[in-house]
Every structure is written in C-alpha cells, then in structure tokens.
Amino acid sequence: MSQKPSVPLDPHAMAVRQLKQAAAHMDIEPGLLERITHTEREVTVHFPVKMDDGSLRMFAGYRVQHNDVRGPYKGGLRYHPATELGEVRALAMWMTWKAAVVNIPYGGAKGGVTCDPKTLSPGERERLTRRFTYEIAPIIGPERDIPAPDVYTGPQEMAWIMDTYSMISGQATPGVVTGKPLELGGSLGRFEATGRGVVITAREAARHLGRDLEGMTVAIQGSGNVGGVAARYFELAGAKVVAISDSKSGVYNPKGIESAQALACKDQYACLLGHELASEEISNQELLELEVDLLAPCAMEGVLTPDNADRIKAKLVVEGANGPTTPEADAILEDKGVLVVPDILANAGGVTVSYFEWVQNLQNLLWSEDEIGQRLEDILCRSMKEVLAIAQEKKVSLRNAAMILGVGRVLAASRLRGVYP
C-alpha cells in the first residue's frame, strides 16, 4: 500500500500549535496569548549583490522580531536555499522561549538570506553579509536586537556584520553580534556552547530515566557547530556515537565512530565517507530510525513527522536542532513511551554563552573558559531541574513543561510592563 504524502511543513503553524498546547494548561488572558502568538515586527529586504564575474544578482534577507519584553531581541542568522519568512517567524517565536526558559534577559529574534552558501565565493559572501548588514542596520544593536550565526553562518560572518556596524555607527561597537571571533571579542566557549548543551541536558534526561551517557549508543543528525560537537562530548562522557550524517549522508557502525576522524573526512573529502572509515553509508532518514539508545537530530527543522516517528527506535531524543520535530510527531512519540528533550532547552546552550559574551562586551571583561563552562552548566542543569518538576507536577511532556515555564515568563514580564499607551 502505498504511504499516504506527508503535509509540507509550515513551521509558524507548527510554533504556534505548541504554543496553544502548552497554553490550554495555562490561565491566560486570551488578549494576551493572542498577543504572544503575533511577532513584533517582520522586515523582508531584496538587496544587490556584485558577484566575482562583475554581474549583479539580487537576494532576499529576512529580520523577524518576535517578542522584547524581557530585553532585546536574540537570535541568529542562517545562508540557506529554503530560508523563508514563515520560517524564520517561527525560529524568532521558539528563541522567545528558549531565552525565557533558562531565565536570560533577552526576547526572540531570527533572520536569514535565501541563498545556497556553498557555491559563493569568499568574496561573495562577504559582499552579501556587509549588505544585508547595510540593509538590517536601523533595526539592530547591541541594545536593541543582537544577531549570531546560525545554518552556514559562523564567526567570520559575525566578524563582517560588526565591522559593518561599527562603520555605520561611527564606533567599535563588538557588542551588535556574539559568535564573533575571539580576537574581536568573541567569548570563549561559545563555538562549542550548543553542542556541549545538548550533552548536558541528554545527561541529566539519562539519570532522570536512570541511565548513565556512559556506554549509551547515539545517533547524531547533523555534523556542524551543533552535531560536530555535540559528538565529541559524547564520546568524553563515555557514549558511544554509532552514525553521524552531514546533508548530503551518513556514516553508520555499531562498533562506534571515531568522531574526529569522520569530521576529518568531512573537510578532506567535502563529505563524511572517507577511505579511512570502516563504516558503511546510510541516509539521513535510515539515521533517523537506527536501533540506539539517544537520537540527537542537530540539523534542520521537520525531520521527525508522523511519516517516521513509528519507526523511532531511541528511547531518548535531544533535540540540537530548532523544530526537528512536528506536534503529529511528539504525539507519537510520547504514546511510544520516548522522552524528548525539547529544543528550547536542549539548544539553549548557544543563546546562554551568547548571553556570556554580550555581557563581557558591555562590560570589558574577560571570563575563563572554565568560569563560562561552570557557568553554562548551573543554568541548563537549574533549567532541567524546573523543567522536569512542571512536567511531573503538570504530568504533560518535557515540551509542554518547556513551553509553560518559558511562555509564564514572558507572560509575568508582559502583565508588568502593560501596554503602552
């Protein structure tokens, strides 16, 4: 029998559909949620782009910001092909709550350029990041709304956009981006801090089912700044990563995978299956229902639908990634008994160590990589904790848990302030 089509992902509606979830266990003034359920503000530029042949090509950016109330806007940029508004809407909805969630003072913001990243020069993608940074300029600042990397993005794409700044601003101002260079005053910890925080947090989710990382078997969606390092912390806390994939595919033994050397093979080939692997090839939908212990997809969004979720086979899912998983999904999952760490708790290593290095720029200061590290793991260990008691209390899933103690913050800090005029 042939299977029924999958319904193409709207991410928005996705985002808000858990939002309702989690509030139909909340009192909410309804003027309220519908409030929170609106972004603040959406601006979409189309800029020009001189390309190295000399021609001109036009390109499509995207800021969307969702909710200040609790400080300014944060949230990355991505370089991907399928960046669209109702994407980054949504991306800008859940960076709300994840900030609220391990109790930062920021609000959600997100934005993108519609580009393939990988057949752009370095020239080119410079040229179109100091642009869209032209474009965006009026509505960000270190006060106002902080960008980082996201998808295809990185520290020298945040090194651009603040020398961009800065000379429009007419001074140094290293505090409108973090993920920056550490040279730039960048913080350290930051390029590893989401990675490191989905092991944290797949940690403290195993002791709460009485298991130890120590000899668990992991399956990692995704080889970037999230599942390239979230790999490597795994395996010091003593798990066993059997299949690592990047976007084209996958690398699969389940006698483990050395992480650095598949990574290694990633720079050396431009892919993951190098000569030196004794591991053979699978895709990134066979990766997904692997027989493991923890699943950590860490790449994009949708991954885990209806389509699949039946033939999840871990009983722990962390997610690295923003929205890997559709509300038809968790249903399933939950009635199969898997825990799923949400993504607004499990990725927030990123935004916190991003809170660490706004700090450190506003205020000249310069914390250790051990003092960022203690740091990091108090919150999302704290974080848990809360999490984990509201879900037990409430008895509702880890997300919904998630999503009322984020969403009851932002609620508390929106009665407070009220509304102006």
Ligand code: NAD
The other form holds:
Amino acid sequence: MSQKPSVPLDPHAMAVRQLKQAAAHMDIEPGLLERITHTEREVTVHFPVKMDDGSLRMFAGYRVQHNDVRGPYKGGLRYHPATELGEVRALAMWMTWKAAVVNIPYGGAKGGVTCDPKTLSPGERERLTRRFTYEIAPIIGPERDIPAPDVYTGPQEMAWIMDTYSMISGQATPGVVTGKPLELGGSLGRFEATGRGVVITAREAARHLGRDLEGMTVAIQGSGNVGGVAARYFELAGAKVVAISDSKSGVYNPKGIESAQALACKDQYACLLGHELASEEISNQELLELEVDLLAPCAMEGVLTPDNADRIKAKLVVEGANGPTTPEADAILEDKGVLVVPDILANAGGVTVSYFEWVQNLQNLLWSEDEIGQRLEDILCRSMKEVLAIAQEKKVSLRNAAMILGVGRVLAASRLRGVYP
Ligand code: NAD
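Right, and the form predicted in complex with nicotinamide-adenine-dinucleotide (NAD) of this protein, after the form predicted alone?
Next comes the full complex, this chain leading.
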C-alpha cells in the first residue's frame, strides 16, 4: 500500500478484538470464550529448497489450525513476503467463523510460506511446494485438514500438493486439497467461486439498501482470483467497474474499464497499464477513496484503517479480501452509515465450493456447473438473510451479526462435544 498505517497492523489482535466485540452481544461462558480465542495447533517449519543456480535456500512455512469442533480444518495457503505466524493465526481464526456462517461442516486453518513467489522460477516454486507439503503432511489429510489456494497460490500449487501427499500416502488422494485443476478432481465453478460469491453478497446487500447492482459504480482493489473474477461478475450484473488494481498500482476510468481487457493487459505485461486501458493510473490508496457506489477490497488485509476510513466515499463495502478493515476503521465506517459486508460472509463462496469439491472427491461424484452455481446461490443467500436478521434484531453491524452467527454455531458444537478427557 502506498500509505503506511499510523499503527502497525496486528491481524491476530484484530481478529481477537472482533471476537470480543461479538462476544459482548452473546452469552458465553468465560472458559469457552478463552478456548476459542486460542488456536489449537501451530506448526512452523524451516525447510531447504534447491534453487536453480545450485544454491540452497531456507524458507519458513506455517500451518495453523484454529478450531475443528465442527469438522476437519480447512483453509488456504499463502505465498507472500509478509506472511508470518500472526497473520496466519488470524486468517485461521477467520476461517473457523466463515465455515460456520455458511454452515458447512469444517473447522478453520490457514497456512503459508514466507517467500516472494514473483522471484521464484516454476521449478523453484514446485520444489518449495513439494517440500512444504512433506513438512506439513503429518497434520493435513482429507479427513483432517484440507488446504486450498490463497494469495499467490492456485491450481498448479494444489496439483503439486495433491501429488506429493498421494506419493507419501501411497494412494491417489484428491480430497487432501481443494482448488485443484479440473483434470485432477477439481470442481467446476471453484475458480470463480469466491469472486462470484462477492457479487452475490453485494447484490443481496444492495437489495437490502433498496438498490440494484445495475448501474452501480464499483472500485476493486486486487485483480487476482477474487478481484479479477468479481469484476467479471459485477459487469454481468450490470454494474460499472471504474477502477481496478494490482500490487503495483491501479487504473481508473469513470466511464468504466472492461475487466477482460484489464486482465489481458495484466497477463501480457505483468501489470495494469493505464494507456492500454484508456484510463488514468492511480495508487491503491487513491482507489480506495474514489467516488463510487461500491468498494470491493480484494487483495490484502488492513487496507481500511483510521487513516483513510473517513475519506471512503462508497456507501457499500464488500470485503473480498480477508481482514481488509481494522476494527477502528469499522467503527468510523459504521458512524458514516457505510454498510460493510464482512469477509466471513462476502468471500465465503470460496470455501463453500471447496466443500462441494471435497464432497465430490470423497464420493467420486461429478456435479454440473449449474448444480454448483445454484447450491452456491442458495447457501450465500440463506446466510445473508440470517446475518441481516441478526443485525436487525440486535441492532449491530453486519460484521458483528455474522460473528454472532458463526461463533454461536462453533460454541453450540463445542458445548455438545464437551472437553476431553
Ligand atoms: P491472488 O494471488 O489471486 O491475487 C492477489 C491480488 O492482490 C493480485 O491482483 C495482486 O496484484 C494484489 N495485491 C497483492 N499485494 C497487494 C498490495 N499490497 N496492494 C494491492 N494489491 C495487492 O489472491 P486471491 O486469491 O485473489 O486473494 C485475495 C484476497 O482474497 C486475500 O485476502 C485472500 O485471503 C482472500 N480470499 C481468497 C479466496 C480464494 O478462494 N482464492 C477465498 C477467500 C478469501
């Protein structure tokens, strides 16, 4: 981001604060609240990778399992230079609430490797992925913990994980990861699921405000799996994407940017070029503050902070990314009357279709794209309705309402299971 926040971001402290804010509206036994504030298992590994020039480099990787009372741990793997244990811990916790909000039988986990994948060759990325999989193999598995793509990982990394795990376990095990290529048991609709879910929840939130996505202006931060796909679905819904960005900068045209053209430009030049897209170049910071109807942060956490929340002009913020809004910024946006669709609902389309992929893998089923699209719509619309009802009943923000719903389901399962031994 172009502007440094005045307080350094601590994603785990942020996640715990969100939990405590929701807990204030719930009746939770103190011991149980303490339990879900903690992660259940945190594995840090340091492992060597042979680089193309023959040298050996050490990497740090993490897998954090927050809670599995509702089902096997589930969550993505991130390759990013800023990835560290605290960030992964927060992301794992958000996964637990997310799976519970959409009521699918998973717990929450997350993982990552501290690296800059843009500087790694395909061979180095493959060796890093395979060795990392070997390191965490004892704690993952189709009935135990199922990774998926996240920032700078995708179907190819999932294919290497699936292959490595299958070699170790001595049998083809497609259910160990989701987000795989279709040829390896991936699901139709998984690649699109998160971005599509962002637009479904945006549409429902707009309806709640008495509006329609048709004709709305939209700014999207990030043009990867989530942002790029969301742009396409926003256009299909009749909205006008006026700005989109990548890690370097953004492009802005008040008349609209054709997302297919923007993504093709990014593919060709590895960046978004304003002149190629007949648009003005803007910074990621400027993008967030544009005069638009809807803002969809779809890149990294902690981008809406007390430093810029007051200058956000969108009336609707839909969090494609995990943790883009700090609790302080949340309060400012709420005071300004901005409706924020929280990450644990807005980007839950990904884990939902990951669940469909896993169910198909475990039962050797093949569902059609229509079937998957319809099930996704049903689950997200039902969840949105439940969250809106809690928000209205308890007079709380959508984030607090989604947390009350998700945390409530985790607690109900926890109480039934009790404490072993
Ligand atoms: P991706 O790797 O496909 O894309 C990441 C995008 O963010 C790219 O456009 C990149 O250029 C941009 N980016 C990276 N650093 C940035 C920075 N500092 N400032 C602005 N832009 C930056 O990743 P993704 O899968 O699209 O994930 C994006 C967000 O969505 C993450 O927060 C992730 O946790 C969340 N998410 C992803 C999924 C999924 O299914 N992939 C599901 C739920 C949530």
